[in-house]
Structures are given as C-alpha cells and as structure tokens.
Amino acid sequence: MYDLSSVLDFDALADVRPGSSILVSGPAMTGKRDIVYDMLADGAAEGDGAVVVTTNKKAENVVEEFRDRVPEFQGTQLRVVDCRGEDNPDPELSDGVSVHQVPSPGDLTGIGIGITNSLEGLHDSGRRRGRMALLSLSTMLTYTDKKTVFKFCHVLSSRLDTAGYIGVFTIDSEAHDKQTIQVIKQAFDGLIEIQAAEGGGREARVLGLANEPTDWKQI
C-alpha cells in the first residue's frame, strides 16, 4: 500500500492500493503541481521510483524541482517523459536521469510508449515500487478529444497495476466543460478536488478512495 497522507492529511490517502490512479482536479494556481511533486518526492525519499510526464515544463526543470524536494535522490530513480516536442532532445540529463522525448502532447501512443519504457527501466534497476505523475491532462485535451484521453488513462491504469505503481494526474477543472470533466473522472479510482477556500488559502477533499467522500479541509 502507498501512504500519501503526509502530503495531504486525509485517512483516505493513508492506504492507497498499488495500481491506483488518482485525478487531482482544481482551478489554475491552486497548487496541483506542487501536491503531485510532493507525492512523488515523498516516495523517492524512501527509495521508490518516479516517472514524470511533462507537457509544459522542460525535463531539466522537472529534475530541478525533484532535487529541490529530495536532494539525495539517485538519477536512476527518476524517468521523465517530455511531451513538449522541442528540438535537440537530450536523452540523458545529469545524474543519470533518462528522458523519453515525444513530439507532441497529442501523441498519446508515443506518450504510452515512453511511460512503458520508463516503468520497465525502473523495474530493471530494482525499483519495485513507485509513483507516476502526468502534468497535465488539460494540455492533452487541447490536442485531442475527451474520449480518446479517457481511453488512454484507462489503458495506462492497467500498466500501473502491472508495475505495482500508483499514478497521479492533474487537470484544470475550469478549463473544460462539465461533461468533459465527468468523462475524464470515470477513468480514475480516486479524485482529489482542490479549490480556493473562503477567507483565503486552499481546501481539498478526497472522493472514491473510501466509502464516503471526505469533508472539505484546509490545506
């Protein structure tokens, strides 16, 4: 089981089953990226593997953000799938971090291959546990339709299950219509919703990972 409750203090996140996929949903500027990175870094600090699929940040920036959180992490713990489609890809950054380049956030086949290769590489390096992050589904949805993205997430969940990893995915809840959000939600085992709290700050709740949704809680 995976314990994510040190990042967000909810009992529903204390025992997350391997293979689970969790959607982190909220408006822009509510800290979704930080929460997801913290979840991956928390595992890496214990020796787990990590895969980051980035659609808008350079792979170098991903490594920097990761090292800021886990200064002692080993390069073989982290794999990056860079979907920005820029020229002059660097297949390996400093510290032995491997990068898989994909031409576009809309190339879901290429992204899937990159994730599979990353999971296999981590397994070969002895990482039997790990966490994957995809940042973000909203970028993918500007390149392809919601049904295709839903199928991609559904297939990806089975790959995570086989690897014994968990996945956390972000989506901007205000960038899409309600029907799109509802379709995408169905591909996931659990949902973390984040919103601005009255009086300032943020609050979150967890759905799908326990018998009942949690109450909103300040974070």
Given for the second form:
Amino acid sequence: MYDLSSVLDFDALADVRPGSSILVSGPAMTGKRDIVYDMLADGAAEGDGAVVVTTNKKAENVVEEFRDRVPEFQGTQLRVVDCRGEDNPDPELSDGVSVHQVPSPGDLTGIGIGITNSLEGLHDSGRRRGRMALLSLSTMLTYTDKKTVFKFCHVLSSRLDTAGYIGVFTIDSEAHDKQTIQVIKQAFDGLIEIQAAEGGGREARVLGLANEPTDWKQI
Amino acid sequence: MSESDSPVVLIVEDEPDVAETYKLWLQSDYTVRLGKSGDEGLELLDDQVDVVLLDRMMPGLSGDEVLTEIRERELGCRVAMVTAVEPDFDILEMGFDAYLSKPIRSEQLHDTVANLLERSEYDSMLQEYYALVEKKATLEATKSSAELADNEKYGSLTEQIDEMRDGLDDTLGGIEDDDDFIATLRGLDNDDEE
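Having seen the form predicted on its own, I'd like the form predicted in complex with the partner chain now, please.
The next block holds the full complex; its first chain is the one shown before.
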C-alpha cells in the first residue's frame, strides 16, 4: 500500500492500493505541481523509485524539485521522461538521473517507450515499488484530442497496475471544457480536486478512493 | 469455417515449403492465404486480413517495403515480421507488431497470431469503452446529480462501462507485456493522424 496522507491529510489517501492512478485537478496556481512532487519525494525518501513525465519543465528542474525535498535521494531512484521536444538533450545531469527525450507531448509511442525504459531501469536497480507522475495532461490535450488522451491514460494505468506503481497526473480544470474534464476523470481510479477556498487559502477533497467522496478540507 | 467467420492470416513467404508448413499449422483455426512474393502478398491483402506474417528477406519487394504499403493503405491488420536472425533494432519502432525468428515452431506461431488478434480485440474494446465514457460524460456535463440519479440511461451506461472495464482488464492480461503496451500506444498515435 502507498500512504499519501502525509502530503494531504485524508484517510482516503492513507492506504492507496498499488496500481492506482489518481488525477489531481484544479485551476492554475493552486499548487497541483507541489502536491505531486511531494507525493513522489515522500516515496523516494522511503526508497521508492520515481518516474516523472514532464511536458513543460526541464529535466534539471525536476531533479531540483527532488533535491529540495529529499537532499539524500539517489540519482538512480529517479527517471525523467522529457517530452517538451524543445531543445537538445540536457547535458549530463550531475545527479546521475537518467533522462529519456521524446520529441513531442503528442508522441504517445515515444512516451510509452520512455516509461517502459524507466520502469525497467528502476527494476534493474532493485526498486520494487515506485510512483509515477505526469505533468501535465493539459499540455497533452493541446497536442492531441481527448479521446486519445483518455485511451492513453487507460492503457498507461493498466501498465502501472502491472508494475505495482501508483500514478499521479495533473490537469488544469479551467483550461478545458466541462465534458473533456468529465471524460478524462473516468480514466482514473481516484480524483483529488483542489480549489481556492472562500476567504482565502486552498481546499481539497478526494473522490473514488473510498466509498464516498470526502468533504472539502482546507489544505 | 468459411472465410467470413474465422480470422484471416496472410502468409507472405518466398520459400514454398516453409509457407506450406505454416499453412498446415494454422489452417485448422484460421483462414490462410499464401503470397509467394511481396507483390503477390499485396494483391491478396484486403480489409478481411487480420494478421500478416511477413518474411523480411524476399526477392523483389522486401518485407519493409510491403509493410510501408500496408500501413499506407490503413487496413488495420497486424503484421509480424519473420526473420532469419534476431533483429538488433527496435522492430516496434519500425512499425512491425511482432517478430518471429526462424526456425519457427508451431506453438510459437499460434501464440504470436493469437496475441496479435487479442491486441486488435483490445483496440476495438477500448474504442467501444471510450464511446460509452463519452456518452456518460455528456450527461454528467449537462445534468445535475439529482437528475442523473433518476436517469435510467445514465444508470445503464454506468453498468456497461464497469463491464467493459473488467473486460479490458482481462484482455492482454491487462497490458502485462511491454510489447503490448507500446504496440497499443502506437495504434493510438496512428488513429490520431487519420
């Protein structure tokens, strides 16, 4: 089981079944990225492997996010699939983190090969548990349609299930129409919704991982 | 069985003995067509064909050229490359769905054909699954939760979606294998381009 409740204090997140895929949905600037990195870093601190598929940040930024959170993490624990396709591969990363370059966020085959290599690499280095993040589905939706992104998420979730990993994916809830969000949600086992709270701050709730949706709670 | 109800396998192989052997192994389960060259293979190829077993090294059109033509026709059949030596490149990235290296045993041939047919089945189930999910999402985006609770169509859609998801999980062992994973994603990329 994976315990994500130290990042967001919900009972529904305390025993997340291996193979679960979770969508983190909220408007821009509500801290989705930080929540996802906290979840992966938390696992890394315990020895879990981590795979980050990034559509908009450089691999070195991903490594920094880890280094800031878990100073002692090992380079062999983290694999990055960089699908920005913007510039040449990053020069050698000082921390020994492997980076797989994919030409575009719309290249699903390339992303799949990157993830497969990452899972194999982590397995070969002895990691038997791990967490994968994809930031963000909103970028992918600008390259390809919701049907393709939905199918991709379903197939990827199945692959993560086989590996015994958990997956966390982010989406900007205000960047797409309501129907698109409803479609994408259904590819996931669980949903963490984030919104600005009345009177300032943020609040979150969890759906799908327990019998009933949780109440909104200040975070 | 008539050609209409058993899956169709097209063997493209220039060595007659080898081709006949494959045919002998497969003909009890599948409708088998034999092409003795790349050109003949392409003549026998239509939308009825489910799986193509393609010899890579043939006089005339090579296996790679035949593959390009198959993909250009967008027929949706699965193609296994048959080689004399194990390829040292990524055959999935080249656009083949599987490879078999000679000599091939009967069991191996059956397993490969069955796996490729299962992938096609997975793809069509995933398509059907998506169609249901999209209908459900449309209802969710336009109706309140109270309205949805009373909506018979919504209830039945939810049930069908659950059944279809279980069915997908049972197909291909729930994407247990990396080749199945990559080949399925490549299918999505190809659909998207159409």
